[in-house]
Partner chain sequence: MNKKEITYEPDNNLKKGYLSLLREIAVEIKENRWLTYQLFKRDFFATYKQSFFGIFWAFIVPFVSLGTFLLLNASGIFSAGNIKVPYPIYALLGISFWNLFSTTIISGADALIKTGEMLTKINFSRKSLVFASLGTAIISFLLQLIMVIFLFAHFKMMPKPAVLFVPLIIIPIIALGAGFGLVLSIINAVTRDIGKILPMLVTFLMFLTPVLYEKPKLGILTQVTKYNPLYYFISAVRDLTFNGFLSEPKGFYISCLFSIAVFLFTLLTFHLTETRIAERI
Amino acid sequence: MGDVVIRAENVSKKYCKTLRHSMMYGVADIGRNLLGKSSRPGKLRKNEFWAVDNVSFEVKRGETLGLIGPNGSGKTTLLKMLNGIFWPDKGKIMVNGRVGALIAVGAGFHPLLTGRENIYINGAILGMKKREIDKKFDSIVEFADIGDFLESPVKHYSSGMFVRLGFAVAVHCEPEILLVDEVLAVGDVNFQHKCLRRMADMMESCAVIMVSHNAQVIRFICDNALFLNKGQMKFLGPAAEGIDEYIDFMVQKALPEHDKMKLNASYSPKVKIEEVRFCDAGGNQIRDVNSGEALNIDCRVKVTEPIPRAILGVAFYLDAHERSFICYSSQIGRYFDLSAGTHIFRTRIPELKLKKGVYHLAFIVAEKNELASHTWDYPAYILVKNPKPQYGFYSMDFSFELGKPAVS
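Return the structure of the sequence above as one chain only, in the form predicted alone.
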């Protein structure tokens, strides 16, 4: 295999959707094998599906491959086959080197044994001799940073402690191949940085295959990316291009769902948001914008009672839990006296500095000192395309103005 330490050739793995059929097929396959007949692994039966379907790639020593894709795309299944937890139904996997794997939180740990005992057990599973574990024991404990809990049963450990201990053992077995699943997301920020630094140190002599939903980690750590969807390969190549392909896929998948949403919003009795329009610098209506370009947002609101000294605002959310940017008119000393009637408030952002994705916007019309009383979730979305490397979560210039009352 030369410098190639992992090669997968047309690998496929099927699962069954129901436990009853899975057990029936398992018994039938065992019976056929006992009679010297093939269990026909290449064919699907009722309620079966391909979790991984005809996947091929290779990884050389010193390379890092990122596995990306939506939930249920087959990433962890592929990683488990590479680790030998189970065999593919079709195709071949060739592994040349010692494998260190961190695929599931607490995998290989006995819950009733202490951290100390599990270090020896997990190390043995990964191919380490007792003498080798003895030599590296203090370093493993220091890296895991489990403190006074070394002599405690691991069933009392938090998920973060599980990950720290499991990763510490995995990297100290000096693997030639390191398999890492999304479990690193459980650790705190400092531990994640420590793990990434350790993987960076290992990359010259070790091949790394990692699963992560963190696009920035894949983009900056991995040489190549394998994008899977429903078990099938959608892209294999440079990591930056793979992340762009994945984001484009997720964006196109999300937009039709956004279009189906009804334009109704939760609002206070005083204010109702009726319409939102996105425009470019020339005033042309748009539904997507490139990073670095101007974005103008017109929000039409109906006010039933006068609101003196109102605060206007807009917030951008990349998902339900990740607010990327928020701006209030009060931040630039602007307040507006809203009379009863229909108004259009305009937000001007001369240079949009957001990374690629579909952003959900929330709009704010609030009375001064009562900011939480008039904050709405309105189904308005903007697609940001063509990110530039420097764009992420940064402050942006913005301005607000109030248009003349529109005709209702």
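Shown: the form predicted alone; wanted: the form predicted together with its partner chain:
Next comes a single chain, given without company.
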């Protein structure tokens, strides 16, 4: 423990926006290098920008650093520089030890070759020697769990098998520095757990640098977090703080978008949502709410044709796809006869026990049953904050006490 195995000092990398300029600059840079001249990497030319801009950090053995940031913030570019695939245009990277990359598992596989052949070839590409692969072969096959398919061409594999085999080869490299880029999003649940367990084993002896959009993964796995935006360092420090910074940043980015969206985002000719207001218990309009406090939602709808026995509903989405909470009026036996005209439908949630984050709301006016909805996906956002530390997916009431075992 304790020795620095990877260190980046003021690292920058420039990218080119257009293919034509990229070709021209590529030829020019190569030409200058051949003449023994510097390609003047520190300067930006037309249509170039800094994809990674002046980033410094170091990681010690046994430490885990999480790279977070919005799309296009330079995380993957930074990871590729640490791997030596891209070279920095400014600054310096020092790497001390064998680097293993879980960046694109199975990238070296040839679809026509069998699993056995690909294990050897991919192992070689990842830096293993023949003897090493011979020794680990059975363990790789066991980990990949591909059964009889070992002698079949990889192109006949299911995508899960393909990834499993790729991951199996990659984790058997025994790296001292492990670079991970969102690879855990693949495979079924059992395999994901297997991978996480394996990675946890490796983390004890490795320095790990991982990219993930999943804040929970970073919070649980990483010691430190590096938050990048547009290539620049926004935060470097303890992972939990980094995640908070990141979520706050994403919220600030998302809220103005809400205002820009059109108000008539309705899919139904019968119902049109005109306005949505968020209020606290006192009726004051709010844009954010603390987890566990009251949230009242006033939704003004214009109904063009009467809807008898309508069901009202609200859905909370996190990250656009995780449906965190849905409530329908039918659940509490309430149905509304909506006449033509404007109505305000009020939803009252006395204790909003959602974890912190930005939620996207959808409103439902349904006829007959919950699925026959009229209006869906009105774009509204609410930010749920939580001043207290919060872990896991749910926010619940809880208490702890210390008791004595019963004497028998």
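Residue numbers count along the first chain shown, from 1. Note that the rigid core is defined as the largest set of C-alphas that superpose within 1.5 Å between two forms. Predicted model only: the values in this text are computed from it and were never measured.
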Discussion item. Aligned on the rigid core, do the two forms place the Cα of N296 2 Å or more apart, comparing between these two forms?
Written reply: yes
Discussion item. I want to check K60: does it shift between these two forms by 2 Å or more at the Cα, with the core superposed?
Written reply: no
Fill in: C-alpha of S158 off by 2 Å or more between these two forms on rigid core
yes
